[in-house]
Amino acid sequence: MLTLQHIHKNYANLQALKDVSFSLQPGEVVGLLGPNGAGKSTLMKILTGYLKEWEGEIRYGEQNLRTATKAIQQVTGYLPENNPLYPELYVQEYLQFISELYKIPQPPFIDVLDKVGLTEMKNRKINTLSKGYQQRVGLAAALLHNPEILILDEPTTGLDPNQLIEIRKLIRQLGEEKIVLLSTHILSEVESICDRVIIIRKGEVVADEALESLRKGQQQIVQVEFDYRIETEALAKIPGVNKAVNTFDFNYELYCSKEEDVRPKVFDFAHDNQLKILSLQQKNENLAALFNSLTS
């Protein structure tokens, strides 16, 4: 378990973090939410050992971050918001460089490249890749040493809808065995990936909630975008869908029964009608209301 107790951080006269306390453990993906300037990136820099001057205590198991900084860094993977890469290097060449920094005797290049969908790009120069693929390179570097703690700052930046689905699935899988803390300002990202959300405002934790508890008592709403316009009457016939609304262009909101996740049935509908799904996500109105009430 990774435990933070009474973390404070000041920049001159600015208090970036104020009495932040929570615990993280394997088996859940935790979303760190907050408006710009709330302190999310500062907190992540402290957890990675990058920032040294702060108050409080952080422990991973029996280890203290202050006295065992290097040991904890060796089991931590970090993808920063501004993904720093060497653009003139080839993908595999860059990962080889990272593996040498970590002193990994037998780097699992094939496995990591496959996990993040970079196998076909391994012999490409980084500066020839799209932003989405460059983001995958950063994620591969964070996973190369098989970390026990994974800290991701805006990990889905620049991904197209198909890449987004793949990386979300990967993060969910990683969260089954690793401690995963994911920072984002996009509520739909939290809804799609996370099991729990921590909201900070002006450096303070103002909420720490399981997503499941936030879903209780609310109607399930699925937002879907197809590549073609569909009659709402046809969408309303999907099992579990009570009503379908065309919000704009090829985008729809499906109002569903509370108990069952209808997204697999939406995929089946698209397949049967030869449609492509460009985006698909659940809308958590309780999460949006909580975020707005605590941060506005």
Ligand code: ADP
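C-alpha atoms forming the largest set that superposes within 1.5 Å between two forms make up the rigid core. Positions refer to the first chain, counted from 1. Source: prediction; values computed, not measured. Compared with the form predicted together with the ligand:
A displacement of less than 2 angstroms separates the C-alpha positions of residue 78 between the two forms, with the rigid core held in common. With a cut-off of 2 Å and the rigid core superposed, residue 207 has a Cα displacement that falls short of the cut-off between the two forms. After superposition on the rigid core, displacement of the C-alpha of residue 195 between the two forms stays below 2 Å.
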Given for the second form:
Amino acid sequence: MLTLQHIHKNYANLQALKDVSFSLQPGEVVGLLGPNGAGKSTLMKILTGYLKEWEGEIRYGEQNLRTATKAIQQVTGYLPENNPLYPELYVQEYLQFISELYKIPQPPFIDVLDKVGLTEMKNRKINTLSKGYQQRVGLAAALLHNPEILILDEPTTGLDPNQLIEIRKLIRQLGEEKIVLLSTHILSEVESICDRVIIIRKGEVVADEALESLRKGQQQIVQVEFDYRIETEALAKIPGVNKAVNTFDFNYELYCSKEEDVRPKVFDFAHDNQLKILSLQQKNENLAALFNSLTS
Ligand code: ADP
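Can I get the form predicted together with the ligand as well, since the one above is the form predicted on its own?
Up next: the whole complex, starting with the chain shown before.
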């Protein structure tokens, strides 16, 4: 277990982290969610041993990060924000370079390339790879020493939808056996990858919850856009819809009980009333409400 207790960090006059405490264990992917400037990268740089000046205590099992920095770094993999690589190097060459730099004995190149789905790209130059594949190179480098803890700073930024799906899947797989902490400022990222979310605002933890408990007891909100105006009273008569609100133009929010997926009924309603649905999505109210209270 990795435990952080009462972490404080100042940059000159700026208090970047205030009394941050939480624990992480293997088998769960934890999302550190907060707007830009909330302190996510600072916390990650502390966890990797890069930043030395901070207050509080961090322990991994029996070891203390201050006294056993090297030992903890040896079991920690880090993907920094913006994934700095050497674009002129070939994939294999880059991984070799990283292994030499960190003096990793017998790096498991074949396994790691296979795990991140890069085997076929190993002889390609990094600057010829797509952003998604470059992200895999960064992950491969972070995995070479078979770390027990993985710290991923905004790992999905800039990926297209297909690349996103694949990287998310990979992160979830890694989370089955490792401690995984990833940072993001995107709510949907947490919903699709994480088992637990820690929300951070202005350096303070404002929420720490399992996604499952956030989903439980919540109300679903279905957001729908039609091509034509419709009375909210009519929308509220769709079975399962408790309330309908016209948010703007032809956009509506339908508040529904959580047991039921009302989207098929919204389609039937549109069909019966000769309306076209221009967009339709369901959102998780508790998490959205938490995040709104955080960013507003
Ligand atoms: P996030 O990763 O959530 O965007 P950061 O940890 O990068 O947030 O930054 C938290 C706060 O600390 C911000 O106000 C940022 O400007 C400030 N900050 C970050 N790094 C430094 C630094 N090296 N020197 C001074 N201020 C910094």
